[in-house]
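Given next, in structure tokens, is a single chain: the form predicted on its own.
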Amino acid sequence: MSKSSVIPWEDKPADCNDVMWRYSNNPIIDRYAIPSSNSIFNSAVVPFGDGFAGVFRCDNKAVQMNIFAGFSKDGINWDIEHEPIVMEAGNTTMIESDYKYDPRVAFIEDRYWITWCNGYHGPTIGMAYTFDFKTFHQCENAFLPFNRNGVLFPEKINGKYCMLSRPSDNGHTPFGDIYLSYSPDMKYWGEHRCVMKTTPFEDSAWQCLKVGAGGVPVKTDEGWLMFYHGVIKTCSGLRYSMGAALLDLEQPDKVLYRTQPYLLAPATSYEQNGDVPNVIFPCASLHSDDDKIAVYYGAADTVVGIAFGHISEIIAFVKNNSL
């Protein structure tokens, strides 16, 4: 259900020399799109019905972090619920949560699974499922604190569910590598494997401090296409950019290729200016049967933007510019 015949799209500008390009009407979701919001960013979308559905990070004017459901006919113009998602008990009665942020959504088998950074004695990976984006069933947290950027694969691999994550600490993590974990039932997770580490400063400085998985990986003939964010600490603070990697289809902890140069870095006013300046944070993508992909990303921890590309061209770029 991650593929749609019609996705948001805008052709590449004639003066663009990059493999991916921004939507000319970015940001598509403003920070004040619902009455209570201070900012709306780092959100996930999927095809749903005759349009799209999404789970959105909306920080309110007390800067309390929570997730909200939303719907769209075209993937660009969104109606976001004015109240946060209320969870029912899923495979557990323990649905405690001090905060929720940075959701991802994957359709697996017969339902939509939401993962997010869940506040339970520190940040960890919360999980829930829904069939209709109206009723949500919260399940056991996947891991102990501290962890962030939990991203599910859209299908079982070798008979097991798979999730990427980034073990962290309780603060604004000054480190971070991507790991993979397996589960037989979406409740108990183990077989943890290191997937991808940060890079030496001299080799690729934009991703030398930490890396984290973006949206749900896209299955291609060349491997799992995983968009990810990379971070560098600069004189003026942290800078988040977007790259991509290809993971082995049967052994997704094996990186086949990863970008040495970034695909997209903060360059526009809405990416460079906001509550947290200089951030591009991918959380979702929509792709079509005709090689097109639209990547949704949070900009400056304030608004939501889209970037476009052709899957075949992105894969060629990753392979030809790999570390």
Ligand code: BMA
Contents of the next structure:
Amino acid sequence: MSKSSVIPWEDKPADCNDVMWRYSNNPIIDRYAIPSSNSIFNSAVVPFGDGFAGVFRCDNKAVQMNIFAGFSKDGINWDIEHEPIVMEAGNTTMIESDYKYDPRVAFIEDRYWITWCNGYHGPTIGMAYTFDFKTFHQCENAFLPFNRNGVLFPEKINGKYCMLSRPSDNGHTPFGDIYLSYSPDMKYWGEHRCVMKTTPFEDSAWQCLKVGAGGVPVKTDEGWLMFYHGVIKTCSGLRYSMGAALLDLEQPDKVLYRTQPYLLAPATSYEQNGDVPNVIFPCASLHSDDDKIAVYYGAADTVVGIAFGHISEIIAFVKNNSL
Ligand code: BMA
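The block above covers the form predicted on its own; next, return the form predicted in complex with beta-D-mannopyranose.
Below is the whole assembly, all chains and molecules, this chain first.
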């Protein structure tokens, strides 16, 4: 993701002992922000023009899942289109999609690439590019079903495009590890490598059932900073929290460090209550050139929130609290 110097920001509250903290006006996007929506959550934003653009997961009142473009001057107040994105043909003539959800957006070279969970005989990774967030060109799905959480790196590594993903099943998958795949052309994906698996329950239970990549990894001197979600199965259902890992810059399937404690777990009313309680699901971040980062996350499958941190402090935390 390209850098933006003015990102949403709020200083850490004096009484906060954690490395990341929530925006005091969370949630920033209400579930009914557009007329058709039942919920707006797991969504992605990027710097665009003199402000920001985004792709939003809006489930409608029939609870059909689709993705919508949106624009913002400040990254906090968003105008989301009232109609879902309509795709034109990209590198394929086949544009099949029973549903679309959980988008990510990566600016690579000259355009914005959107990846999402695409309904094609079950969930897999859909791909499209846009230059302007008005016209979108849908490309071949990256993988066979079933797969979710496809997240592109913002640049080629060793001459190839790279994507994280999480092979899954057709339902509420009871497993999930993060893999990496390479492509010469954004169409054919291979050289699949395992990056990161779930943890033993006794080591770090919040991430013992499944893990999945969050937003586009952020390049730092210490490695690719990748936020991710981790899931535990509790007596009353699944609980989704956020952690972070540092991946090797040249060989990103190599995990250098990875959080044992979470960075953010459901604790506020909008994270604990909603259509799916107890979910923090990061899908994007904005970072500045002065060490600030704002992570955008879906809360309780209902609304969107932001959490802030200083990149250097997050890196130190990941290194000092690594599994
Ligand atoms: C996952 C996906 C996400 C959702 C999460 C919690 O399997 O469906 O979109 O946020 O479950 O319900």
